[in-house]
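Read the single chain below, which is given as structure tokens and is the form predicted on its own.
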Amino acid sequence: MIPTITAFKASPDGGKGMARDMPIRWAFEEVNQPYNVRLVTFEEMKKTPHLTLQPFGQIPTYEEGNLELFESGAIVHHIAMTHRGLLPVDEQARARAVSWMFSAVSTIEPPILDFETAGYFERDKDWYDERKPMLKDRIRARLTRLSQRLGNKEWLDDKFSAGDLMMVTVLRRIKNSDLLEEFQNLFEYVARGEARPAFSRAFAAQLDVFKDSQKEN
């Protein structure tokens, strides 16, 4: 059975590959598995049928037979656990890869999202200019540790894994800021992830949806 995921019918990311279905698409491409996409509007995301799948009214969701999942990290983990190619065969290496998956969404991403949120919703507030350096320093503190751990390695462990997929996905959120450029090895790490053929296919698929939405408007 081919799984179905949900994605924005009109993504607010402007076709930059930042929407949460991107890591799911990338994971499917890495393991060479087909998938279907059901596009949803923001209005549909707040209605009962979608809320039954995703209680917080977000994307993506995952449906395969009787299995229904939400949260991008959980979905990528499921794909990695059920198809060869995203997790090492060695038990300890596999556990390390899963640790990096959790680290990406639980340790690295939160300060990045705080910075993004402030930029979207607090830019006109009196305190924004004072708070911005603090938010950036929180990101730097996390990136410093990550940069030290990565060192001159190609990937976080011996080979590319779901841990790298999730970490690159998170770091892409600051790709166009000066923050990532402060850490040359992380900047190059993200570039390696984006250079993978599977990433390119996933990005193109998501971009096509955005282009179609623009034609409708």
Contents of the next structure:
2 protein chains.
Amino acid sequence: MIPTITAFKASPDGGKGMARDMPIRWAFEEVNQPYNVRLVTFEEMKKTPHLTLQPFGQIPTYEEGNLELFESGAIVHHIAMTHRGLLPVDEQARARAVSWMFSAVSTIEPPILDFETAGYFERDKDWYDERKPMLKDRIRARLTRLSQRLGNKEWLDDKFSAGDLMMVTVLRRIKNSDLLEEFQNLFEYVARGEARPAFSRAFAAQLDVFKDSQKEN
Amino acid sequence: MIPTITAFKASPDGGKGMARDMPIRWAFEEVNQPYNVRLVTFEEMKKTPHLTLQPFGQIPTYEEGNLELFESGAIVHHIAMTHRGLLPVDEQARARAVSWMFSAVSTIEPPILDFETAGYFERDKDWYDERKPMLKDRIRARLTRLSQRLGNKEWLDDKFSAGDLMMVTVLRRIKNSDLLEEFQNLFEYVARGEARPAFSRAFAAQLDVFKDSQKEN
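Next up, the form predicted in complex with another copy of the chain, please; the one we just looked at was the form predicted on its own.
All chains and molecules follow, beginning with the one already shown.
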């Protein structure tokens, strides 16, 4: 059965692959699993039936027969657990890859989201100029440690895994700030992720959706 | 082999079980797995050998023979995958429980941590009084949806799972604010989690460590 995911009908990211369907598309491409996409508007996202699938009114969701999942980390985890290619077969290496998946969403992403959120909602506040460097320093503190751990390795563990997929996805959020460039090995790590054929196919697919949304407006 | 985790030698939470060894202890107790604890000081956490185990200089870590893991979500996941009792045997129910694990750490926890962080580092800033209600509203937006989804159910899915363990752990962080009390069913959900015998044993164990740390000072 071909699974169906949801994505923004008109992504607010301008087709840059920053929406959270991107890691799911990428994971599907890595394991050569065809998938369907159902596009939802912002209005639809905040109402049933979408809220039944995604309690927080967000994308993506995953449907396969009776199975309904949400949370991009959990969907990537499910794809990785049910296909070969994204998690090592060795139980210990698999558990380490899952450590990196959680690390991406719960250690690296929160200060990045905090910085993004301030950019959206506090840019006009008096305090923004004073808070911004604080927020960047919090991100730097995490990236410094991540950069030390990565060292000159290609991926976080021996082989590319769902942990790298999630980590590259999270780091892409700061691609257009100066932060990532301060850590040359992380910058190259993200570039290696983006150079994967599966990433390119996923990126092209989400860009097509964005281009279609522009035509309709 | 009995696994070893790390915890704060002197937890800054005053023994309230807010440190991240708490969900690991709780998970071990739920599955009746004995465990060892190695206590680390703040100084030790930021240096090798601890940094080799935990790249970000935090607790907890998990060691079992050659296996070394970090990230509380990943450690709970590993315990749940290798024991009975924290994840359903049914593959679909298991995937749904993992959705809730990721939801706890990547949808519910970030705005809560943001609120906490502001309380620590921005309390003396001119802007704190204006930001604080914004931060609380971001938490409320998430709790409103979570409360709707939980409804009058006992747990997020049919049975208590690692998803509930992680969600209760995250919600406990706002126990002492007025936020949780605004959502009666979430308040009771947290109380149900805390009433589990495994929670009580885990809580007592971390409190003993805290009491010992006080005696030495």
